[in-house]
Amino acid sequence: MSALPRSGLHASLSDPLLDTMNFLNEVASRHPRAISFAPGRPHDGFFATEEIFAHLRRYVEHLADEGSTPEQIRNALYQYGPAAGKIRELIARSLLLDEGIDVPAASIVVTVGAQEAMLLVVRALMADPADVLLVSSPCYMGITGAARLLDVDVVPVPERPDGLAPADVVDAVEAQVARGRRPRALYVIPDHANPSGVTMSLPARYALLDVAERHDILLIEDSPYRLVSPGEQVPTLKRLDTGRRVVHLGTFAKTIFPGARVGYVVADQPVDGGDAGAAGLLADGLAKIKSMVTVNTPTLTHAGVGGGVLGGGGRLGALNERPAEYYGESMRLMLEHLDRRLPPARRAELGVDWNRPGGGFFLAMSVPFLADNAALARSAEQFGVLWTPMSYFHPGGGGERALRLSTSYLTAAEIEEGTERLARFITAEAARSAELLV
């Protein structure tokens, strides 16, 4: 058969956004000796193979304690499960204990990672070509990728150094309404954001909820890093939400293990019956969509994650005290070594700066040169250090002279050596850029 014409395939297949993950993986595989500040992965030191079996046994014992027969337990592990998931009660309890979020289990849908949750929510909310999705910018590329696959227009709202400003959201909403479009939702990571590392203040969260109420939009709150960050956290938008304006996304990739690919969405927004029948919750609609996408989240991974939650007495915070301490120390070391390699006078001379997140996996660095794929290749080949171009995370353009640096995956020794290599690369690249301007 002749080759399929590219023009006959969905336009997203030609979008550079969909090549980003593959590119980063290929760069890392081509340079196995390079120290990589690119992946937002949990540290391998917290995983033990035998622990998976302990999680499974704990979940089986839990089912038995609840009165399940051996046949029911077998089916819970081997058979298809309900589209909305089998561990919703465990998730609801952990949300209450960890975050003070009090929602019924019926408002939760268990998903194949938070990525599927994004796809389901965007699909459910965007009903008309005039509907648009607002996103903080820079923004996690998973949500913009999901929107691209669904042909949903994304409108970036610029993130400031101290987080998303509610006034900027109002400006974006009003500008879209003036164009005859309908802003349906805003996606935001309020805590230790990916990619910037920024955390929104408590007053800004209250103001954002007020904006959502006044302008009739939903807030899609993504929350991957709170429970693996040190210290007391600002309350989630969902905890502060009194008007059911917040759709809350969560994942167990950071708190239990990423290989399970289990996430969830809390969608307790009421939906009237209309012509379709009985009223219900948004979660019911998401479960319907999910049944046509992945049918159900694998029941075996349900068991692994469910057993992990039970292992912390229902509290993921208790289960992640040591990881949170480790990641906090990794961030502290990263900032310390950057300060040592590039002290204030030197970075002022070079035109380099970075922020100082209090948790999470990422920080953002501005540089005086074009931080594109070609620069990344030079960094890997000549200096043995990898990072992520921040431009990947700007759906409306921008970030061409900035890097995302991840601190989560590396050891203390690797962070020390990696920052030394990074400083040498930045110094050399700044000189190269200056020469090109002469």
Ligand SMILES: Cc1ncc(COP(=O)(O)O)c(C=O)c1O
Given for the second form:
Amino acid sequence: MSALPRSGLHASLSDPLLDTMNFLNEVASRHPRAISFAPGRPHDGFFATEEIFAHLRRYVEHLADEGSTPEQIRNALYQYGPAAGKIRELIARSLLLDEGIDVPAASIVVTVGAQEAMLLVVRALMADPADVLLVSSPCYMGITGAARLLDVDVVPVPERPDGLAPADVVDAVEAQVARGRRPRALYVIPDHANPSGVTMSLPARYALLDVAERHDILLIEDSPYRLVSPGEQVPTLKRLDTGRRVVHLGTFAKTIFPGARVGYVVADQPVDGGDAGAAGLLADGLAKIKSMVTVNTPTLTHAGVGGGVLGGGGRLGALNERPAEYYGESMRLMLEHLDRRLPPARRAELGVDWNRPGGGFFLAMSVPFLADNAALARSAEQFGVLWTPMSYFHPGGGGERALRLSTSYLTAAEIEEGTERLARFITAEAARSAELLV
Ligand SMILES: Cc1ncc(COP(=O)(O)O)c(C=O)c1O
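Please give the other form, namely the form predicted in complex with the named molecule, since only the form predicted on its own has been shown so far.
Starting with the chain above, the whole complex follows.
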């Protein structure tokens, strides 16, 4: 058979968005000794092989305590399961205990990571070619990628140094409406955002909920870094949501078990019957879509995560105290070493700056040169240090002179050595771009 013409395949396959991570992975594999500030992976040290078996056993015991027979337990592990998932009650309880979010289990769908939840929500909400999804810019690629696969148009709303400004959301909504388009929802990461590291203040959260109500849009809240961040967290949008404006996404990838690929969505929005069927919740519709995507989230990984939650007494908070402290300390160390390598006078001279997130895995750095794939390749080859170009995260262009730096995966010694390499790279690139200007 002759080669399939790419032009005959779905346009997403030619979209650079779907290639960006491949480039990073390829550079990383060519330079295995480089220190990488690129991956947003949790630290390996918090996982132990034997614990998986303990999680599974605990879940089985839980089912027995609840009255399941040995046959029912066997089938719960071996058989196909309900599309909406089997640990909805456990998730509802942990949301209440950890976050004060009080929602019925029936409003929860267990998904294959938060990633599948994004796909289901975007599919369900975007009904017409005029429907658009607003996203903060820079933005997590998982949501823009999901929208791309579904041919949904994404409208970037520029994020400010202190997070998404509700007034900017209003401007974006009004501009789209003036063009005859219908903004349906806004995707936002209110806490320790990926990639920028910024957190929205409480007043900004209230104002955003108000904008959603007044302009009749939904807020898709994604907040995987709260429980792995130190100190008190600002309440989630879902906690503050009295009008069911917020669809809340969750994942166990940063807390209990990244490889299990278990996440969830809370969608307690009522859906009326219309011509198409009975009234219910948006979650019911999401489960219906899921039944045609992954059928059900694998029962075994459900059990692994369920057992993990039970091990924390039904909540994730206590389980994550140590990781939250660890990640907080990594971020603090990163900032301390950056300050030492590039003190204020030196960075002013170079034109470099960075923000100071109080938690999460990422910080954003602005630089005086093009931080593109070519610069990344030079950084890997000549300085042995990797980072992520911020431009990857800007769906409408932008971020060409900025980097995302991740602190989650590295040891203290690697952070110390990595910042030294990074400072040398930045100094060399700044000189190089100054020379190019002459
Ligand atoms: C903003 C955001 N959402 C979700 C996820 C995780 O999604 P998943 O549960 O599919 O691993 C990540 C992880 O990188 C993330 O940064």
